[in-house]
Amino acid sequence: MSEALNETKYLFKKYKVKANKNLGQNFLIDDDALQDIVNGANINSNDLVIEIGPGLGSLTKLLLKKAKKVVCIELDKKMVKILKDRFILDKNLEIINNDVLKLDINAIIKEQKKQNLDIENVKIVANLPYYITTPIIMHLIENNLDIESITVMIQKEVAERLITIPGTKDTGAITYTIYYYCEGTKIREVDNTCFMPEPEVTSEVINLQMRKTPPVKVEDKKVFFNIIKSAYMQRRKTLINSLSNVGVFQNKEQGEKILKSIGLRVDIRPDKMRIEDFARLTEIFLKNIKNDNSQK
């Protein structure tokens, strides 16, 4: 029996708690998987680690041994009580009882660096509830956080959509956003039997390394991502149909002309588009808007 399983059973009994289904809690009880998350995050002694959803602290225990400082963000007050009791002697731990989506993470990072001048890098580690995976990851990567990486365990199907190369298998609208901001790699799969209680799906641990420069240059990121989202609103349709319906193309004839001008098939579907294709499409769209405005 694993150490994490023994600890989980002990804490459940001691504090008379159980997994909160409303918060999507599934506690990782596999020692190897926990260690692989820490190894995959590449934690070292000069790192500030922000752990989202620490729960009972099985991963927190390992992070505290590696990092300069660990800041845990936990929504469940019962878990906060357990964490405070369990790690009362650890001076390099801080616990914040709040919703991560309501916090100014950059302000937390700035304050921690002020208090610990030898912090070199900031890394986020998270075991996220499946129901809120996408909002949290998007919140983290779109807010220009002063972080080096995000290591997260999420549902396998979602993980593969996040880290695939745009225009290949499993591509979705979010794939382009992740690829624009991060370089994603798979660390390992985690079977549902590694949790208490067992979820119905397989999980996957991925690492998102923040890019220093994006893979494409776009004049207006908001327009760029809006075009991608519009294309995927009706992903079974051709790109021309999808973008004509929302006004990115004035009509199908214009759409055909634009796609041919950038070397794309007129019957191409959104999930076959590379990120470079959407960048070029955005450039032409913005150019057409400027031309239209200048003629008014």
Second form
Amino acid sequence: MSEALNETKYLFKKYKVKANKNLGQNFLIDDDALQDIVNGANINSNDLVIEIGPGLGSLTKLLLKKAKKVVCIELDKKMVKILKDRFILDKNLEIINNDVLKLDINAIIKEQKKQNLDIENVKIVANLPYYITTPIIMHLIENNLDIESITVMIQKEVAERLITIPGTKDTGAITYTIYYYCEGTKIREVDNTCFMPEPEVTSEVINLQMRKTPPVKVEDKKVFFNIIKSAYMQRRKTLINSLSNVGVFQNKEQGEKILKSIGLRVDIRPDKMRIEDFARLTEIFLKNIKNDNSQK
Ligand code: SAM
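Condition change, the form predicted on its own to the form predicted in complex with S-adenosylmethionine:
Every chain and every other molecule in the complex is listed next, the one we just looked at coming first.
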């Protein structure tokens, strides 16, 4: 029997705990899947690893063997108590009992680097609670964190949307954000039988390497991502319709002219747009605003 399964059963019994569905507690009980997450994260002996949602500590146990330091962020007090007991001898572990979305992760990293001058890179590793996967990933990538990579297990369907190339199959508004900040790769799929209790969906482990420079230049990131969001508000509509409705194009005629000028079909739908196309649209939109303002 798998070691993780044995340990999970033992801890459930010893602490009389049950998985809390409201906190997305699906514990990973498959040794190979656990090892593949750690291998996929490519952890070195001088790395600081931040683990989100350690639960009973099955992944934590493996991370502690590889990293210089592991900082775990866990919302559930009961889990924190178990983790403290289980890893009492591990001096390279710190546990923070809080909601990851409420924490200033950069402040945590700065403090760790101050305490431990040997730390070279920071890597985030997690089997994420599925009910808040997207907010957590956005919290990590939009805050300019001093991290090298994020390796997470999430719902397969979401994973595919995150790591596809914008403008190809499975593209959604979030695809552009991830692609702008990271280079994503699939590590492996994980069947629902690898968890206790079993989730209803298949999972996937992905690795996101933070880019040093973004793939496109944009003058105003906020405007760029707002245009993308507006285009995807009604993803079945043409881009012209969606962007005319929110005033990115003054009207459909102007929209047609702009799309033609950058070599795009006038009936293009948002999910056929490459990131470069949205960057060009943003550039034209900002230029038109500047021109309008200078004429006033
Ligand atoms: N890492 C463990 C494993 O692989 O077996 C548990 C993973 S379980 C899918 C998700 C974990 O995230 C749970 O332990 C849950 O209590 C924790 N969690 C849920 N919401 C959280 C939040 N907002 N902040 C931090 N941890 C959270």
